[in-house]
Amino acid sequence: MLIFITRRVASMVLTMIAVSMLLFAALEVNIENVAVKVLGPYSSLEQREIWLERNGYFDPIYVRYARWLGDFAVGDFGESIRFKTEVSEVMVPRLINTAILALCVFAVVIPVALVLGVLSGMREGSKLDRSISVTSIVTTSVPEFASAPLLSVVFVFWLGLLPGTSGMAAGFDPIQLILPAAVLIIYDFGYVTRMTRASMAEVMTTNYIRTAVLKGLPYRRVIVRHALRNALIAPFTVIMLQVNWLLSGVIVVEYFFAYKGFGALLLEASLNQDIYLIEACAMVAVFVAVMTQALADIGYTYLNPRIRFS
């Protein structure tokens, strides 16, 4: 276990360093643009030079990288040039907002997808299975930037039931969360459903299920006691990996509904070449990616007795 954790942490640190170097190198392509973004398009060349000079942009790239890395290691994420304040001050509330959105999404996706997946995998090829499968393909095929306008047209403009933006201007308002969460749920639940279905269908063809049916157990008991336990191991991994996907999947939705979350922040930072903000966001993203992967692996080992006891 200790070796496992050490290896994971080491690989996480390596990945973080690689990603941060990649980003630094990518922004090097036209570094002068940073001054234009800060000072505006009508600033003179001298003003830009002075700004770049004062903020240390003329140092060689490795010096700037080393400086950033040193600061980052002691918890100083630098200053955002877009928001003109500490990066952590901007990022933390945004992360919390996205976490709330993600919680709402998972609270619906997990039960719905698992139930539908189990129902359709239980009797492969049945009418129910076919309709659930086709529904999940259809909903996964509608991209977020298409389902968001479609849902807004119906619920905001025609029915007038929900607010069209989720800016949370007047404090936190759960009603404003419904549309962004719905868009993410629609796009996301199909994938988890299909994975659960595949896993359930595979379990249903195994010998111990046949034995259980043949020895005359009630069908309900076969499903609940015998099949579900093994069928739900694979979806657990899939759901953990969805956390990582959601972190970038929220970009379009947050942009569309003007929700002040992590994805919108990341988009704004990249559009403005706000290097320290991008770096900090990227580190969070990598951290989440590696952590969810590790949790998925640990959970898989724990849930699967064949691995646990070997």
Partner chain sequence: MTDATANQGAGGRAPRVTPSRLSRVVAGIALLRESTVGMVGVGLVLLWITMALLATLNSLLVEAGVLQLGFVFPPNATLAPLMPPMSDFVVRAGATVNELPVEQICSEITSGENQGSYSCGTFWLGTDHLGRDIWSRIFYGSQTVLTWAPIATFCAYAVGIPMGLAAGYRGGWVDDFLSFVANVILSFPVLVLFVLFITLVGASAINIVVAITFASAPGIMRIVRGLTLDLRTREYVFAAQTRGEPTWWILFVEILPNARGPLIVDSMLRLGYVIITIGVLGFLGLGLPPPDPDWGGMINETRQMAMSFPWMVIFPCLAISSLVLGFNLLADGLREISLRD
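Please show me the structure of the same protein in the form predicted on its own, now that we have looked at it in the form predicted in complex with its partner chain.
Next up is only this chain, free of partner chains and other molecules.
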């Protein structure tokens, strides 16, 4: 087990280094382009050369990369061009906001999707299965940019029950989280439900489940102790992948509701060509993606002991 975890950590580190090299090559190799983004297009050539020399951009490229990577490792992401402050001071609150939104979504999606998926898979072909499957397909087929305006029209303009934006200008307000969380829940729960249903239906047709039932074991015991654990492997993978989506893939929802999250920050950094903020957001997003996959692999070993010893 320790060897397995060590390998996953080593793989995670190598992946981060490879991504950092690509990011550095894309944004930092052309030093003239960096100077223009930081100082502006109307800066003089002399101003750019002074800035480049002061910040060590005339050093060999391997020295610059090592220094750049070392700064990232200690949390020094540089100064944001757009916000005129340290990147970490801008990014950390946005990460917290997105984490709050993600927790709200997971708190509803995971229990609802798993329960519905298991019930649907246990009764494959029944009316309950068909109803859950149709509902899941319909909700997943409606993208966020369609459901967000639809929910806003109903709950903001027609009923007047909820605020139309989630800017939190007067401080944290849980009411303002309802609409963005609802949009993400509607889109996401159907996908997880379908994956759970497919996994559960496959497990229910295996020989060991049939043998357990034929031996006279209580049906509930067969489901809880034997079927459910193996059926959760595929949904567990999907749920871990949703972490990446909820971190940087919810730009549409955060932008539509003016929610100050990580996805909206990444979009704003790209629109303003804030090079240091883009680098920091990209590295953090990749780190979370790699970390969640490592945790998913480790989680497999607890859901399926055969993987642990393979």
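So that the term is clear: the rigid core is the largest set of C-alpha atoms that superpose within 1.5 Å between two forms. Numbering follows the first chain given and starts at 1. Worth saying up front: this structure is predicted, and the values here are computed from it rather than measured.
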(request) Could you check whether the CA atom of residue 218 moves 2 Å or more between these two forms, using the rigid core for the fit? (result) yes
(request) Establish whether a shift of 2 Å or more occurs at the C-alpha of residue 20 between these two forms, with the two forms superposed on the rigid core. (result) yes
